[in-house]
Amino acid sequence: MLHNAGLTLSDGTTLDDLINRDMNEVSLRVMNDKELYELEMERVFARTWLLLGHESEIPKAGDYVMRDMAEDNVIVSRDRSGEIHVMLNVCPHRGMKVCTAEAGNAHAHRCIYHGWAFRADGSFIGAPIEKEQMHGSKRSKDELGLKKARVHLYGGLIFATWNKDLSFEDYLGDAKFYLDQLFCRTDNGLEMLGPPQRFVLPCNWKIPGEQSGSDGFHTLTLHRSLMEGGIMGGTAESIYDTAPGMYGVDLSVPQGHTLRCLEAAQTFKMFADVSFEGKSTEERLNLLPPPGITKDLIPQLFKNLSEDQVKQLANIPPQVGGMFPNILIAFIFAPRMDGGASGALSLHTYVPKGPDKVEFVNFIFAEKDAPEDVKRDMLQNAIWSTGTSGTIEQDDADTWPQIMRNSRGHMSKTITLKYQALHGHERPEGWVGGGDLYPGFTKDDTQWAWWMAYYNMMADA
């Protein structure tokens, strides 16, 4: 039996047995424990904000998409007034799905089982044969609507939560300063380039989840082919001497969000032999616009962001990282053979589908005001690199199931994962943004911060 206070599994194992905070170690068992998984649904996924999509997916009244908040299937819809709603896709009559299509347009959703019908805002319309009042007389129609989640739009991204108390501002914390630079930087914001890509992997959600805590080190080995191909700078012979992409400033916040900020000057060397030295913020932006930003859009950065935020975008922009618990951010430079570099903007969510399955969902973006040829270029870049069959994700998708396989072994699951290569918090001179900062070579600090956010939520009964 599980205890209500703290966390103790039925065999007496405690959360502190699984996550050793003194040694910075995590038991491999956490990747394959059914009791723990059930608690995660309650203590993590039902309590925090979850990314479901982007408002550009449902531009018209009545548009909807079907998504999952962990194992809870929901309808994301836009009503006649333009407001976006997220509601449980469970008919309160017999528990059938009210909506069975992945996406579409409907001002009312009718359950195929007994015909109960609901508006786009989730309110109950009625059941067939109105005069017979087949919804009964013990509950009013106002009580029979679909269960609704709280919704927040951030840079057009649709977030939802079942938690009545957690504000979105508290969820972001100090990460907002950096995330605004990615999601809230232009007048008309981002738009999605087509529906999300999806596939299911045989592994626990925490395996890709903890990697999304800004694990930069694995790219040197697992994604070595990118460097051998010159995509991240360097050559096959110089990878471990120059360690391209490993130096910068990693950061984390107590909420578990993490980011890797990489010096634009170092990135620029990959594209052109022109020095960044002595250049103004605007000159630097024009030499190397942030991924997804064209030169025509640069004035909008100054309009929508603070001076400090634009300065960071020009000098050491956030490029990869994650939002706890299950979002990966990849806003990366993507050089083309013709010397251009329009970039690739992707978000992944790792949606739990049981203790041993996760759905990988890939959202691809471009700035809405970018030219169509740039959008096509960015879509192609994102599919090639971070898409479900991209050069990067093929490597990851091969590794995660093998970790999962090991977590099932009687002896293997007693192994602990080590997060002991730690830099420690250190604020670089002149750094403006908040959070805990780890300058230099990327180490385990941000991934350990991800595990501490997980620990704190799981310990809170």
The other form holds:
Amino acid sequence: MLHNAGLTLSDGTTLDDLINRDMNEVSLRVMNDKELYELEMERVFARTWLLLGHESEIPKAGDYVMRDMAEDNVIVSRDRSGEIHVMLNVCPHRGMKVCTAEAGNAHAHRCIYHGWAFRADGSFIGAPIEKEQMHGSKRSKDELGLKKARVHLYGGLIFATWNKDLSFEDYLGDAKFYLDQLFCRTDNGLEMLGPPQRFVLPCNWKIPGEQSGSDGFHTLTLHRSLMEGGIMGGTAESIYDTAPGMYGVDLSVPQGHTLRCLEAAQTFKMFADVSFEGKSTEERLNLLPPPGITKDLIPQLFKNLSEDQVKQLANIPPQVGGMFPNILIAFIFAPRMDGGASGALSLHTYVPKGPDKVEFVNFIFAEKDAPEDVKRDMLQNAIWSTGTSGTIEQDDADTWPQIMRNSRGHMSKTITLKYQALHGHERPEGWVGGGDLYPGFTKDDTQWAWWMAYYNMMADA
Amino acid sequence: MVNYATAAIDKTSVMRGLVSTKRVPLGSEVYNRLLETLYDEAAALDERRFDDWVAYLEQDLIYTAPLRLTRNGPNKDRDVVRTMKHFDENYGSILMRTGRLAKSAWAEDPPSRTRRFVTNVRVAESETAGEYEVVSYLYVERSRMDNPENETISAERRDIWRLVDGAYKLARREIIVDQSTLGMSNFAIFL
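What I would like now is the form predicted in complex with the partner chain, since the data block earlier showed the form predicted on its own; can you produce it?
Everything in the complex follows now, all chains and molecules, and the chain you saw is the first one.
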């Protein structure tokens, strides 16, 4: 029996009771436990990098958006020098929200309660009636700024953390080789096509979280309508024989990030006749550009990525996956019946709002240099497939609350979730990128890797 | 992307009701027929008669639901954001959605039990003969599974209804939801 005594709940339950590493099982109780939730806020969400948005949302000095780092409300703003800052939206005077709008432009944020004011970089300007020194005499102005998080931009994506030590490079680990192929591949990068869709689901954040650990298997059943709609290679009658989209190379890194790399020709009906036999990387890209890439953008791939990265993007691109703890990546082909641009680029964050609530935030992208009509089609594709009304994710959003409902039962919560269909790490011949690789039929390996990342963070007091 | 944080005031993003000043008065024949159509449409959706609902739709339909944002100060009324939407539909995509609902759409199988309350209906003649601007308030109660608490949504709908062969058909609908963060788990239902 593996042993780690880093976490014991008040009733004596240990982390090893909840996550059985010998059996690859997780107690359903983890989805509905207030004590565990409080520890997650401290050990996971206050310690790791969290995705808040994209710099294209706040292009000008003073632009800001309001976002959440778990239950902490923050202002994401650009200062006069162009630098992006993330700070708690909590007035150090009386705890009021300093900023009350979701988006806007302000070089100073003045609290409506008593008027304490802060610059776009979070520093304290002063309180009204300067001569009366209403900020007091015990603390200097330097101490009265908004609490700042560390910020890192990756492919224009805005990440922030409260952790003083964790470098972004260590957070990404070997996932960088693959994620660069999605986020850092064109000269001007990604553009967010509008503010995120936001909606709240009655379930624990880990229910969508663990699915984002690259659960490929549920596609066949929960997303059966994809087969019925004729998009995937196969029909509703033949899905279990042909299992479209189930074969590829899944991968994980110890940080808990996971991806599913899929060959389009093996997955989607419309690409089934595309023959790549004997074709060069460039010819392959032109025959079938990866989701979101137009033919005009192909030369930029060679400029921004390594030869090995472009080769993978051409042959077997990463399409879905997640970044631990709460990011889903869906950079997918989205075949349209009307011949329009095929591709949808979405990122979600599943922001915890209590043990039994999660906010689903759906960010939708296109390459900034893509033509306007392509962006228009891709926005529509993403809305049709993902988020609020998306015909794929409607079914996820209805399933997760039912798992949550079961986690309340005295007996039900003793049931364990099974991650026992395991392939084991196996490096395909000629594969260049790092991480643990699971070629073939998609199994539970990546989701278990997600739980192991969770285990390690929760065990580390 | 249009910078929604700083863009100049765009009249189309300022929340307002009827645009036309040629009001169709309450109680008039046209008003009554349109009100009846809205009630019938709501019944078709509540009773999940999607073929009947699609029969109300014109082939040039544009059916959208923009985002709402919480704004303040000089931007306080610019809270309808059309760069992003919850629905971005045309006639073909609606057929795709209703077709899906007839098969394995687990989000509505078993189905929700819904009540659409349509009120505050205002009608005006549009610039095109035979077309009417119809603004209505919509309140939906949605009962899901064994959850004793309904999910709800309130919205204003700005429609264009067109008189075709003696019946009114929906050519345009913009759904202005009131929540910036939706309390409804998904829009697997139509609004």
